[in-house]
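For reference, the chain that follows is the form predicted on its own, supplied as structure tokens.
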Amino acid sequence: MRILVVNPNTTRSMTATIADAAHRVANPGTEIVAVTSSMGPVSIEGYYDEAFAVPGLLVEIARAEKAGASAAIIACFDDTGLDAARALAHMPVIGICEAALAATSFIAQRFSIVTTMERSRLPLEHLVHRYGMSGRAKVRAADIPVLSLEDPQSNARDRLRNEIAVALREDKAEAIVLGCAGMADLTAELRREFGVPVIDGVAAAVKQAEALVALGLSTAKRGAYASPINKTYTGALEAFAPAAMVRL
């Protein structure tokens, strides 16, 4: 099977981190195709950035499905554009937040999500509520810009560790969910350091995508995820009309 892993921001180095996390857990027969969105912000930190990331994300998903992808993963913990992507695609589309919460729910009753900035915390709290985990998960922000995770001169990783320690102490968390795809390369190290399960959404999404494909399941096309109606889009949006997407 071929699984698209799309980074909906435009930072290629982050895509490399995400791709490595996906390759580490993929089955031998799974081909991981990791791509960087061709349009949008360099990082996604809050609702405004999310809005501008969605068009490029949809282009990549349409292109990959036409090329024969079996499933797609949106590698942003905000689950950016997830509902729109599911309406567009027939193949399963997995958001890494939903995947991480589902995986963690099997192994822990109480857990904490540690994300980057405060402006990202509230959107994630809304997702936690949507996915039915409000009574089990607490969201914390380490107050670190996303791209600082890639800067060895920053103290981003120390701040992340400090917030994890607080979550274990104050939240009585039994497991930690990493609330940013850019943290994926820290998973094994943090597990050893803190002695608790640490869940990366990219890895969780790969395994869930493989399971859905193996079960022969595709996205439902009745109701909420019905295919987009072929209607007129004007201006720069013409490229995102359903008929244009099919031609990609």
The other form holds:
Protein chains: 6
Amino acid sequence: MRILVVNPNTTRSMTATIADAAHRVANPGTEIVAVTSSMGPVSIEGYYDEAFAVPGLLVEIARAEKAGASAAIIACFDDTGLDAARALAHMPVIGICEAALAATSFIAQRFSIVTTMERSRLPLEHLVHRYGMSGRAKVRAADIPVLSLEDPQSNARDRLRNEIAVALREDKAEAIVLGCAGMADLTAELRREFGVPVIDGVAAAVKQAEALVALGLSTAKRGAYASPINKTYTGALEAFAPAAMVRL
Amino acid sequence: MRILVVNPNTTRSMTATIADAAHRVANPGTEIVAVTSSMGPVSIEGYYDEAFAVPGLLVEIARAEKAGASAAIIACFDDTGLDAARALAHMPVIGICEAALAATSFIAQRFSIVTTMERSRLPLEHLVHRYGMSGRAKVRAADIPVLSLEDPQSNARDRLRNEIAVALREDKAEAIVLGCAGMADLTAELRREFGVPVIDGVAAAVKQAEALVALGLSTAKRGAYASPINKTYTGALEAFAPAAMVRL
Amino acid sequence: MRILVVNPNTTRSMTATIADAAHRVANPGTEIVAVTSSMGPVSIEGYYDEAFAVPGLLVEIARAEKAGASAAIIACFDDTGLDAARALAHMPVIGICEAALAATSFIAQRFSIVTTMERSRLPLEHLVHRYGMSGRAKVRAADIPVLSLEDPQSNARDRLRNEIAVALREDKAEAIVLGCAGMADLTAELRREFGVPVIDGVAAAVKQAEALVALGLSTAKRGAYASPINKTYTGALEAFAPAAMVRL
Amino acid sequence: MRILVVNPNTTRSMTATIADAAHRVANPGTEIVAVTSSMGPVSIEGYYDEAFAVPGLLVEIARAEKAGASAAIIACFDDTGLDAARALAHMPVIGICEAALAATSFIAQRFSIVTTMERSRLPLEHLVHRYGMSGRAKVRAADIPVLSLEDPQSNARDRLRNEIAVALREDKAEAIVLGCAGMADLTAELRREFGVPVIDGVAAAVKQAEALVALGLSTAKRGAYASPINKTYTGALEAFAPAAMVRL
Amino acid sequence: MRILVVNPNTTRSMTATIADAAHRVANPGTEIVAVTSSMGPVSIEGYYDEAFAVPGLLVEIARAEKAGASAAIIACFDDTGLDAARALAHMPVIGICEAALAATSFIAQRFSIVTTMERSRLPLEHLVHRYGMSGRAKVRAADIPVLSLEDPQSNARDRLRNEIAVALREDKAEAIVLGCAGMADLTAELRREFGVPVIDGVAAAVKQAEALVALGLSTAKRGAYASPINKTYTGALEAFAPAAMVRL
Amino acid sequence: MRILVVNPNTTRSMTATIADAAHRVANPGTEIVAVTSSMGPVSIEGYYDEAFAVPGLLVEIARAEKAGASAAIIACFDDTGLDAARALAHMPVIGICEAALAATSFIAQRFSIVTTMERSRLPLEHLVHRYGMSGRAKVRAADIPVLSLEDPQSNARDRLRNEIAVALREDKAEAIVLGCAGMADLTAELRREFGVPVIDGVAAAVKQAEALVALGLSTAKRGAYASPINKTYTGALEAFAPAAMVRL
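Moving on from the form predicted on its own, please list the structure of the form predicted together with a further copy of the same chain.
Shown next: the complete complex, the earlier chain at its head.
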């Protein structure tokens, strides 16, 4: 079983963090292929960056499916491009936000998501609503730029800790979900520190991907995720026409 | 007052239909600038096409804002790229689905949206939910490819009529919303034929854009629509970095 | 195009404030007819006053429609009598709360409404829910009697400012909606002061009315807003029987 | 214990039907005072009639409270004027729709309401939503004018029976709520005929009123139902000013 | 009319408190039969205790129905075993939480429930949601063990008072619901002290039971509450098989 | 890793079906321990049976946790006793309904659950709502007794097929969830026959259990699932007191 883990931003150091988190939980028989998107923003902070992370992400998914991957993971907590990826692929495609929420829903009734920047809070609230967790999950922003998580000099991790403490006290959170792929390496440490379940979406998505593959499930192609109709794509985006992507 | 109307697919004949609908309702003092996206799919049918309609759309919005436009309209009923466009622009940006639903909400309590293909039904149901109309609006697909609306030989218009008749009878719809920009030229005819309000999103969006500009309102830049943070965009998408877009 | 703006309370000075706000944004070709209800409470503060503002309001709407008005606006933020007015009239009828919320929904994801008295807060929460904005808009009361807004000696405007500041800080509001027709003259000043979009319902409703008329839309008469069946009205209310109203 | 039952339309024969239903279930120590509104429409069919049923209704409530009534019932299934009545009175005020839904909720999970005319269906759907029963109760209209229920020559009762049969078959209703005060006399007969619980709102409201009085509960005067602030009411409605109503 | 009131925990002193509350409001013609469950936990604090309170509760309901009871009340604010009891019985079965919420909904728009322990807060939030009061009722825990309410030395009642004060101030509660059967004796005192409606579920359930019986209503047996199908129950639970229960 | 799979009814042949489904998808390193409850109903059909399936279920969970199990699965589609089990255990406890819905949510937007009897439909609708899938999943009953699935002479499987066909046609279901543990052996066959994803909850729960264990997650013990407080349990249920269960 080969699972593609795409970092939809173009920062390789973050892909390394993500790959580590994925390897740590993968089954012995699972091959994790972690790739960095070859085009687009160096970090995804809000709706605009999200839009430009999608093409590179879809290229990686098309390539991996052609090369025989069994499932794909979008390793950005905004679940960037998830619907488009599912329409494109037959293999299961999993967002790390939805995987984290699903895992947490089995072990806690109320929980809080701590993400990076305020501008990402509302998109995550929309995801929480979409995944049916509106009454259960609260979203908090620790006010830290995504790439500062990679910078040992920044106080990003302290701010994250502070926000978790507030979530436990004020939201009466039973568990904490880490709201950015770049926080994946902190999971174990934060569990020890706070003594509550701390959930990282990358790891959760790997296990979910393995599960769906083992269950023999692929994306339903009847309805919302029907395969793209082949048609002309013009101009600078010609190469992304459905037929061209299949040939990748 | 200059209003940009972007057709986010690359089919010029559809832009002409859209431009006509816009001109018909614009105030005397309003200049309508209708443009066809220079890159991406020839029609938008489902999530995959949507993703690739966004870059071209955003380029037109950035250009128009720099050139002094007062507001922008995204003339695809999926409201493709709406959030990214709002983050990018300061001027108001309006989706034709949300404009159509807002207009209809002032004159009817229950209504039906008739769109083209089944694969577009669920994305529209999500929009209906997002715009707070879940209990009020039902979405129906007439099972017609988008571009067949441009083809006088197709039976697309008959299928549309049939589906409207079903909506009136079974949904007890009080009004009908046309769920595709390519249906804009049919509004007057369908009103006469069915004797109920028929709403086209392109026209509705033009009036909404004029209204917001006259009210002196621009997109809120605090929270979800804060301007994109400047950062490096790499590879084939380098030209879309926030700073590069502002220079367009 | 002639638009009726009814102040459903009987305080003429408030009608003047409302008329000013309406004139400021109306198109050159729009005639604004601002009238004060001839019967009922001097201000509308809660459910009881609301009930007695309806008859006078409906009289003005019946008269105006007979005299050729194109649309009507109910200039009280409770959207008093809106459903009854829509059943009575064929022209579009617009509440200033719904117009304000619709306009704001195009430029902000989260916003706060600041109204006058605590007893008006819950009725407005019901409206917010009805208009599908439950997750997006928070209602706050500044604890000021409606008519104190007309009194230069009162501290009503200071209290309003304080509550706006709280809304920006605690609700993370992206925009502010003024929750009383009597605040319409403060819009420009508050925008400058707080640097965020501030929306007044009277102005928003004028533009919405112009839009609906330009779109050729009238109230759907199939379903909830079917015209009143003619029947006997007895006692002191005899004059309000549907047939009598049509003859007004 | 004296309970006012107001028929908010002006048709005395319907008051008689209502009074009978109330007497049949009242406790021995309960005095039922059934009154017909002295002004307004002869039947309430839709939003417009509703608006003009409120003043007469409030007069009766004010009079009865002054004369020592313990509770009041609004005997129209639209729960016409309920919020205004609660703001006015200190005694409990009960709508027959809300009483019927509350009673039914204790004995069934899913049920259907069968009302008179299509134009009343949407207002009842709003009430169902307001009372928190959206997922549980379906509203159906049997397409019968309200006063035809009083007419032995009409086929109103047959149409009602037909619609109940459809509700049992298609909605899988576990119980049936009669959606008009004028159907109260049919309860026993319909129970026998269909073999399922059939609930009449008038009877349900009498028992609910007795219950609230016995529990020593009166309307909360903190928040939404705070007593009307005394103020001038002008013109034809002068007599309805809060202070005047208290003196009734 | 005989009404069974089951205390589903096994603490007799609490049954006495409950019986007192029931007797205080019962009609002269109503016989209250208060029983203590003969098996299970001494108090119900959370999901685990709830599960083991159900068998004893159902035994009492089966016995009472056979002996001619007209209705049954489950006197634990978690409405423990309510659905199973309704499937078993033909007479109405009422939970004290649902009865309290129904009564309060007639006199207040927003209210707060003050319960004992944090671990009971979420189960009550689920009930509030189930009973359609999500937007209206807030649940607070005063952090007091259930049985401490019976202990004159504990500070439980002071903590309860404090939490009520917070609810009035922060939630702007219009009324207070006591969230534990063991608080029933405090109702009158707390009403005097706080000057707002205070609702006890035991008393509310007695009046609701009387009402349903007077209305001639029994549990709908079509759908969710269809009588249990007779079948073998094995092992230690053999005696609870439907047929055995009927023979009790 | 050892995973307990409890069949909460007492029918051993159904445990065998369940065990087979579990073994088919378990990882090589996973030990599946399938047990039949030692007390309670032979099948779970509605709320009453559910209540008596809980004690036996909890005994097996307590025993298995003491013996070193890593996770537990409740193999009845009603997710019988799930909250009580989570309060009791530290290891993750998974219901097969919630596991099936979670898995399906990754591969389809709209789907239908086909269960056995009408009386189980509403409990499943409540679960669908609880798990946040109200808008996405429709529940259908094929009107087949649970144990008839074990009987080769019955037409249960034909009825199931018919209902799946209706779900695909009328609900436009993109995938089918089998709504009873006793259908687990039909999964592969139905996938081939209908050509859409068919999801069995037993298999889904096994993979979910493995995932949670691999992620190092256990049930949150802060809030709703705090461990039961030790206390006396009396009468026939003495042996189920928290302390006694821990000693099992």
